[in-house]
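Form predicted on its own, single chain, as structure tokens, below.
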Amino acid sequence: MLSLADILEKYWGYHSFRPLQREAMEAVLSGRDSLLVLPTGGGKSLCFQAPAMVNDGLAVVVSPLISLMKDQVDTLVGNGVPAACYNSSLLSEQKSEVARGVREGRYRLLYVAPERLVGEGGDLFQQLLSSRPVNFIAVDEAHCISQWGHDFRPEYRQLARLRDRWPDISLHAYTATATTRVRRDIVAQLGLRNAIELVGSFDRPNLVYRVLARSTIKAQILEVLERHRGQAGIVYCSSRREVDSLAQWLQDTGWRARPYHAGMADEERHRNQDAFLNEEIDLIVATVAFGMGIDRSDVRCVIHAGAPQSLEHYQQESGRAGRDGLEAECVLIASGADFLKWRMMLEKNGELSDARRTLLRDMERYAASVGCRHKRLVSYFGETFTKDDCLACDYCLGELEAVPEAITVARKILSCVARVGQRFGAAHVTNVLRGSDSEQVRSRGHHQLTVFGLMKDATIDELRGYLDQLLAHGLLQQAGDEYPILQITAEGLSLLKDAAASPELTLARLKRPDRRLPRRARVETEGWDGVDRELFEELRVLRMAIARRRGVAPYVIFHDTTLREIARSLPKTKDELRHVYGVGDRKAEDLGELVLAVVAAKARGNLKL
């Protein structure tokens, strides 16, 4: 019998353990109910499926998403371990070849979604399964199970009915995102017995996070997609509307993206879906029902246009870049106007309760903090942040500047709201402070107010960006529907009048004004030490056809990270090519001869690029 790590190496060509992925695999083993949180990229689908070929026997995994069995059946299948799926995408000849392999035995690992299990006809699916002993069932996206969950599906909290078919086998729940009280949730409806609960670090220490203050959309996104051209990127909106027109823009402007939300028809919907993972395209632009059962590994961007309604949201939906471990940028561009749609729109649905409130204020605080951005969010989940600073974001890479005596610029602006009589909103409260020379200002006479011009150096941008980190902060509010109106809070007014206060209050600008490339974060550049860059690319070339040929994602053939290490090691046989990491047994014998080739031909100088 092999062993994990010899399970491990053979099939997935991995050399050591992740973080807890170790204990995960053995509370599998030893037939103990588990919960885990790893997060995205983690390696938490490696935890029941290396368990699997440990034991004669078939593990049952339910997964949410057809997209998501596919790949990852793909992948498995790709490396030599027998699995399949049964869904509702599959024809009638398919789903009969996979109920005769599940009663010959054939396979170790079988995908379901939760209505095969337990919906209608649920009770012949199991005795299907029951043909064969069953080792162990594997619950993926398990915050779905909860009320509290991002994806409630119901069939998820009927999952717990499945012990009463096989009441001695071992449950066990896998999620990338579950606060405490959504973890208790999964527990309690799955029924599982003396679980061991696993949490990982939240920490990504390969993405870079940086916020923006929202000014020119376009410009912003672009300045950041430039700095990732020919690769993948997402980019969020927060309506539908703004996904159509974004993604026409960067079509017009020759970006291969597509867009993809909730009002399209399914067909088209599906299609743009498939056309990014399967690299047709580099870019989606999406609200969020673009997200679970993306399983490209190498997105290097998640750009957000427009804050989301909580730090989980934001933690889950940035976090689909970088799943490989390689670098990726996340960058949320936000306004102070994003958070009053938000309470405006949940208010309207009568959906905007004191918890609601919280997790709004929380998100609008992250967006307008001086501070490092990686200890903001792991502190969120409850984590402590030991580094002294990431070099990961834009506060640690020195992007951001404290603002002199923020107390005086802050009364300043307060002071231009009270003399405008609290009646106008950001912009105007901007061309009042800056002295801008408009018809707007003069036709009320606010040329003539004290305030006019006090703060005439300041930038647009800048300006905007303090008022959304008084906003945040609490000294401001915005009161009104269509046009948003600046009002000063009981802080605001007690900073205004008291001049013996000095409260502790950090305002925050960005150092480029002149839009110079902001600096490489070290993940940025330590990524590419020693590769050849020619050949990586080659071989991303090669990875292409061969995905094409067998009429799966490009990712499922291998990762960047794998691709990477070829061209850093330049493996001369076999025997080297299945020691670098993400190559098995299986991939070495069936692509050897082919990546071998490529690295050969560069190192005669006979490349095609």
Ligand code: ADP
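Rigid core: the largest C-alpha set superposing within 1.5 Å between the two forms. Residue numbers count along the first chain shown, from 1. All of these numbers come straight from a predicted model, not from anything done at the bench. What changes on going to the form predicted together with the named molecule:
- Core-superposed comparison between the two forms: the CA of residue 344 stays below a 2 Å shift.
- For residue 412, the Cα coordinates differ by 2 angstroms or more between the two forms after the core has been superposed.
- Annotation for residue 77: C-alpha shift under 2 angstroms between the two forms, rigid core superposed.
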Second form
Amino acid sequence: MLSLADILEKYWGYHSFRPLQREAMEAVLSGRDSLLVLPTGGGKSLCFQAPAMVNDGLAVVVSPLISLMKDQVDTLVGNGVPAACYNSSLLSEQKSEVARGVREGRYRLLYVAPERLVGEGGDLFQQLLSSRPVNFIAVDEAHCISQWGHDFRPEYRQLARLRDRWPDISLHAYTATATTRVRRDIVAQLGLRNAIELVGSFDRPNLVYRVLARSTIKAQILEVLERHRGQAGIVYCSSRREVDSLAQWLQDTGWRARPYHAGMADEERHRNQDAFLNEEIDLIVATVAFGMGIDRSDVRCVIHAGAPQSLEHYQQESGRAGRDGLEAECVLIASGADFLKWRMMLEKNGELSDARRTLLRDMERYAASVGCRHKRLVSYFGETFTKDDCLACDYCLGELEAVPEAITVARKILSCVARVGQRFGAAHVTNVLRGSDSEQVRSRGHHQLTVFGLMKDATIDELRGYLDQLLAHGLLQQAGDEYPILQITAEGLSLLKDAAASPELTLARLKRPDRRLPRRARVETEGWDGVDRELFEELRVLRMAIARRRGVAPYVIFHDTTLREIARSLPKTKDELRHVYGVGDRKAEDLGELVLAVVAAKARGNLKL
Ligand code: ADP
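Let's see the other form, the form predicted together with the named molecule, since the form predicted on its own is already up.
Now the full complex is given, and it begins with the chain already shown.
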């Protein structure tokens, strides 16, 4: 019998386990219920796929989306792992074929939708399963069972019946949602017994986080996209209208981009999603409706043109970048107005609970604060971050500029808010501080205040950035919805009054574009060390051709990680190729000649596909 490590090597071409994978796999093998929580890209799928190859029998995998199932099954089959899916998208002869396969014991893994397994039409299917020993049941994306999660699916509720139907088979749940409430819910709903719970680290060291204060949004988006030309990216917007207009504008300026939101006709939406998955386009501009279905693992940037309503959402959405473990960039472009919009919307729908307010506020803090972003994110999810310098965020890369004498700056702004009687909004306060000689300022006599022109060298954006930060630090607060006015909080007041106390306060401003370019993040440079970039591109072309011919998504053939390593190590024989990360026995046999031919042609300098 092969060990787990042998199986990883033979079928997947992986040389080691990722954190918690071995423990999670052993829980499956020992038949003890388990719950595994790992961030997106952490490698959860392998935790039920590899054990399925150890013992005889069939592993049943519950998965919420047909597109997810298809990709996983395609990948497994491509690696020589016997797997199939059974869902409503199959024609009736395909269904009978799969049913026959199950009866004859041809598969190790069977992917099904939840309603198949326990729903109304599930009886026949269950009879079918009782014809074979079922090894274990894995519930993927298990947070879909919880109303506290961000993606509740009513059909997942039916899974509560699994335990009754199959009392003797172990259940294993997998999710990327880390909150305790969701975890508790999963355990309770699925009726997990004495489950071993494994919760991994939520830090994603390969992601570079940046925050920009929203100004000229198109230019800001372009600057990020230019760093990733020809690569996959997602641009999230907060409204359908913005999705449509940004997608159109990107297309007009020559980007391979398409829109995606819930207001589009199903057919068009699916077409755009498929185009993205099949690498026919590079960019998808989407509302948050675009999510779980996209398993494209080579997404190199996720841009938010507007802040999401919680850090949970941000983590989930930005986490779609770099699932292959290679470097990727997550940029949040936010402004104070985003949060106001959320508050108004939630209020209108009667959903502005204290909990929602807190979630919003935490998101706002992230957007306005300065400090290591990795640290902030992981500590939000209850972890301690031990590194001093992540070298993978705008703060640690020195792209933000700490404002000297932040306290003085804060005092100037606070006193302006006080002098205008705490009755005006950010725009007016900014005008007064900059000494703008406008009608609005004059008519109120504010040009005669001592604070008039007190910060005349600061730009509007800078001042707005400071205001956001003072709000986030709780020194200022906003009141009123439509035209919110700025008020000083108790803490703000003590900062203003008590000159003796000098609390620690950091304010930052984004570096001006004309300054020297930021350092490249370490992950960004290391990822390409020693890689023959031209060869890498040629290998991508080959991959696309094979994928088209076989009717599967390109990353099902090879991940970028694997292509990079081939373009770095330049294998000459199948055996050498077999040692490349992500090349198992089957892939080496199946695609080895094609790949080696491209590598050899490049070496001879006459590459022609
Ligand atoms: P998740 O379901 O947790 O989001 P996946 O299962 O899709 O993550 O895995 C993310 C990527 O990491 C996939 O490309 C997968 O093949 C790869 N991967 C998983 N485990 C390993 C491993 N032990 N070594 C190398 N790559 C791995």
